[in-house]
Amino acid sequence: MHAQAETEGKPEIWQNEVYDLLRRNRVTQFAYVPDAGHKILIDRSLADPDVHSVALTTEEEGVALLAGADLGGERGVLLMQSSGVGNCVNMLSLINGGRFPFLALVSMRGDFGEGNPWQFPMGQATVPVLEAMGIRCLRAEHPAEALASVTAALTMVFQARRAVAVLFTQKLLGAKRF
């Protein structure tokens, strides 16, 4: 059981609220690599007949998918784990060059309560890597912060046409058992 489930009771409530918020803001493209931290968002996107949900073989494909969504007049989100950020570095350079909006929701690993030593390096490098590529990072450690950060990111991405990643920390998601 995740630490949050033990302490806060209903972790799925905020995740469902985040999905509803994305949909109210006309996000219709969901790109993802399967991840337990995004399970509810992924499952809801797969069940929603009004969205296009795409399972990726690697995270950098999601950067191209979001560029294509923007070119086609759609809004998208990339759901990935912090370890996937390292897979995207070269593709992230396209965001500034192409001047397209970019929204990523990142489930963090390698921080609070992490038991898997392989997750620490990229978990610690996620923010510096994203910021070096011109992507603004917003952290969420509690459900209210998750909603506030996603709300802020939606404005920054789709009104100001910026690149933003919302980092869902392990305090929010709960540390995975290893």
Given for the second form:
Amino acid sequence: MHAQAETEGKPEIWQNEVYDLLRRNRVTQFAYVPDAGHKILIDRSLADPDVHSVALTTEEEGVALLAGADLGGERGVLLMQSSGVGNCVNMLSLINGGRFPFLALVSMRGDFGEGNPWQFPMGQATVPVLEAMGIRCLRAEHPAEALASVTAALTMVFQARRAVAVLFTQKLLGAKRF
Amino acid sequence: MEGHPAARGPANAAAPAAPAAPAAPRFVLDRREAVPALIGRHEDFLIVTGLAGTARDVAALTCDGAHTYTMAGAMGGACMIGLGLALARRDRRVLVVTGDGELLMNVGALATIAVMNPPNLAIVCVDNGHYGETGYQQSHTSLGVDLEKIAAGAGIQLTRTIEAADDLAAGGRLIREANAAAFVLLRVKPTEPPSFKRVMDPALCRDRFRAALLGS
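What would the structure be for the form predicted in complex with its partner chain, rather than the form predicted on its own?
Below, the chain from earlier opens the complete complex, with every other chain and molecule after it.
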């Protein structure tokens, strides 16, 4: 429990830093299905008059949205839970085939300390599914790692035109308590 | 139009009488004439299409122009590509031209677009009631599903159904002049779209589109 206690109460610090980092890198389209793990990023995007904060009905909409943003010269990020990765699979053909830059931040479930058995199948499949569709995965287990991974991903995505998902693990976020 | 089990619905003797059925949809326009007539001067738009039929409609109309992004996979994505593009380029009118099958795969996108309500985005659904690419199987829109009502129910304020040539001009004004997200259901008969050999490489199409629009 000690590791969890260390990260508890700190998401507001590192997640605000992640938001500022994304904005400094000219990310202006934030797409998401509401998610507790990304609450700060979502709320910051809603309060930011200089970005488009786009609530989705399903995560695959966000994949297509970000391709459209790129066609128009804007940068976007898809914020989703690991279960949402499963909803994206065929739409990632667009990213892979079109070599679109693609950045996703994934809050993990079915992971470290999970108490909901329904979350395990997709939690276990998240990395294999993303990698099968050509998305590189970077894991972040500590606040410092989160910032470093998002920094690395921004370079890989928008300079090298790759597709990258940063996985915010439950060691970082803390397992949801029921 | 009748005879499909799914179209009959459950019988319920205790239910109140159904209201008078609306006029049956008419799938009579020829897409090879109606789509060009509706769109008009295509250079005025950035255009995203669905798969198969609508990709061929637009490729033939524009000679596979660099202001178009046509798809051949990732079914269900056309409307949301259009939304991302419309949000990025408020200075341009963005037109999504997609089919009934492609739209049915992700009707939730209509809800997302209604909520964002970009004034520079219009969606044209070329509805032939069939999956032409896979052998003309009936789609849900031949069996009672009305995509204009779904768009209106999703919250898109400006919607219109066109099933006669006389209405094409009004539809053309809607997609050009609307000050909110707009949706036009263009009913056509299930006949072949124009044949046109377009570029099928999605990365090449992406680069071509951005080079023409952004110079990069």
